[in-house]
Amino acid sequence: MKPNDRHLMPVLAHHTKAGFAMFHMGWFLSFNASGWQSPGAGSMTKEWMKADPWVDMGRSMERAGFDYMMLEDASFIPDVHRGSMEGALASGGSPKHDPMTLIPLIGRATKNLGIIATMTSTFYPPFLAARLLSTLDSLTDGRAGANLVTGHNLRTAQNFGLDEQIEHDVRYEMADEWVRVVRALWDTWEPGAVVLDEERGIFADHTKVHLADFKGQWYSSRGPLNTVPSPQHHPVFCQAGGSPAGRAFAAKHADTVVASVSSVEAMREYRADMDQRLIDNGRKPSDCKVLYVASPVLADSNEEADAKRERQLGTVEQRMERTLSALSFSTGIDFSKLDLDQPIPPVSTNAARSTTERLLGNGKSEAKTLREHVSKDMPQIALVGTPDKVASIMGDMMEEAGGDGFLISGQVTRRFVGEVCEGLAPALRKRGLVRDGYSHTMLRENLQAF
């Protein structure tokens, strides 16, 4: 701990002696426009392709104490709802920039703050991947890492050559090679081979670079990575998928894991699974950090929260439309063609197999129709209050169910960004349950810190 991080110990003694879940903190969102109508978007509508708002964000999250921003992405437009480009397009959903870009603007303008970038293992080469994360981990001092994706969409494959997509399974198996075959380039360097040496006029010692010579099912490459060993030397890992195959890559692979849920059940039945499968592959439960999806609605008061959240809840056909759009996106398949007044649909998908049985109801959905089903708003953890109020039941869902923190997620814009970093983050600081500093300068070190 640095002389200047010792306020914390009061802090993280507490946490050790009376047992309370002080929990970790991060931000979900994607480059692109979609916060572009909300009111408080501000200069975020035409200036979203730019650095300064994203970089700004980062600044905003790192007083707020956040473990990083996770930036999501797509690489493809998506069409399959009613047979067109136009929702996406219309809404700003599209079009998507390199999130990667971000890493190194960012990094510059922070000190702790973490940036993992969203990557798609099945069309990125292995040792190109390497090679970025390990570029992108030294000019971060260790604060990089990659949100790994398989690519669901038919689209995507597209884009990348393919008439049809990889099996699902198959692109998780493919992903645990490809993890395999990137962290074998990463140790080619072994530790001390940058000698710097001017005496004897010696860089690097050739004894300590070696060869990868990975042969995998998928994936080989020869090596060595022509990248000296970046700080964290592993970048971190995060996974977000929650099918049985994408918690299995998870419990070998990541780092941190972005958990969809609408429950506290829920919540409390991942980190279970979560713990077990970690447990299975040889690894602690503390080793992978679980975060939880939430999207929190504040105001100065509780009432005008609820007011907050009826307006962009929208119109019972506007739920619909937005919750069709989703499914027609995790499923591939065209929900705005199906019968609404019929029962819900068994749905077989090569797509987003969990996002979809989430936005299904699990099986669990009491509605009679699909029509009662989607007019309802999809499902997600239910934070809406004053910042206090909502910190209060952050504090009690992680107490019930376990798990390590949240991921906010939501709108971009600078008045939410606010809202939460300014409004919020105090809220939660005050009852001890976010840190009040960064007790390390690396990413992965910062997750391990509680």
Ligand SMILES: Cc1cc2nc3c(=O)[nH]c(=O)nc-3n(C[C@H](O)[C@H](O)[C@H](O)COP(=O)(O)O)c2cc1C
Contents of the next structure:
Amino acid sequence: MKPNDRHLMPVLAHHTKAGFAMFHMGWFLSFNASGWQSPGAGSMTKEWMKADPWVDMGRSMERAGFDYMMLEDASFIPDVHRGSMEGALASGGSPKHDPMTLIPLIGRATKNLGIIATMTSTFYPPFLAARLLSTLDSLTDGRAGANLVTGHNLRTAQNFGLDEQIEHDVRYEMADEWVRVVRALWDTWEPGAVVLDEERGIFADHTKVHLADFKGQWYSSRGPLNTVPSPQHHPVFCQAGGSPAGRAFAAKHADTVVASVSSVEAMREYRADMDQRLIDNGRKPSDCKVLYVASPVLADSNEEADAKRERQLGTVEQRMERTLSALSFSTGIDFSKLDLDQPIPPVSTNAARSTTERLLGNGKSEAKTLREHVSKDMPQIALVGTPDKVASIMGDMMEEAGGDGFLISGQVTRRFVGEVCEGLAPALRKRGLVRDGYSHTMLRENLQAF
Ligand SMILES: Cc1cc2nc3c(=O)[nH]c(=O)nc-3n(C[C@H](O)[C@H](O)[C@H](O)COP(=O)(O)O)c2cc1C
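Could you switch over to the form predicted in complex with this ligand, since the one displayed so far is the form predicted alone?
Every component of the complex follows; first up is the chain already shown.
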């Protein structure tokens, strides 16, 4: 086998010599300029809307053995915090382009990397979704996926013609039906329907292409789908909502779940909860890979990494503003108007429930006031140090938590992608914690390889 054939090498062992299990890696990023003010942003500031930066990053992630790139999305400009769009527009985090368009571009430049883009089930017509995902899966030889979200923001609902956002748990019920109709459409083509019989002049066998005739409470579609079946047949579904309704939905339909948690204990609880939910749905825990969001801060020495982390956190005022703005975003309530010297308020929201709970400390915050709470560093998985140190912490965490891997996030710049893909990933590989080459070409196969 030639060195270039490394991606064809079978992954022989799922456990390293030390007994640690290998884990999966994903990267969470937005098709926007959110990293424009970070050191190392370079040409990204002006060129983020072009293909090259993302294609370069995809290639780096593939060299590093990542399972997938997960592209976030939203269809609105936030304006709740301080009652204005100013913060969202000034920070550059809010304007974003449609991530689905990056899938074929990155797919064309890579061979094994999975590419998942976010799709809002509440507002995406199932027929168009089934057709688009099938087309993208064919274009990428079976490496396409959708991160299904229900769209928690009132402005999103208004952009799609509603006056109010649909009730939280109803959105997930709708999403469940949405997945069923999308799958029914993919299944309108039986295996072997495409015959390509040149002698008889038959492209597809009409007896193997059927109607979906799906009639649900919210969605109906006649079918058949007018795309030929894609390599994965059912492109991969990812899910990110951590509320009970979100987890129930993921346990039924997701191939991978991405979770934002603040401690190893929370990782373990999440995985155990998903295991039970998967079993209750007649699935195996290994059918759905749970990846935890982590933002490593890497440098050549541990001291430098600590200093870098401090710089990233900024002043107490900047930290408070960031957390309050995140709370306004996740709740739809303007947190800038609340009295900071009162206890943490009880919040009930129709928007993003699990994120809100996490930002408010999951009922475990010892802070006496909201000001005290938002002045503190948000508890998060601490991955700060040299690549070797961070690789060793990640190995220990996975061993302790029993999850399936990490979803890297952070201000996306070529420099940061280089630090992770050419610094951290080799350190993980040296320990046998991540794959050394891909055993399969399609996304779901690689997710299921170990
Ligand atoms: C890692 C991660 C990525 C997410 N990506 C998106 C996204 O791209 N678009 C979106 O609308 N919501 C996104 N969310 C939010 C959730 O999908 C979900 O909408 C939100 O958490 C509300 O769900 P919940 O009430 O079930 O917690 C993300 C959440 C996490 C943890």
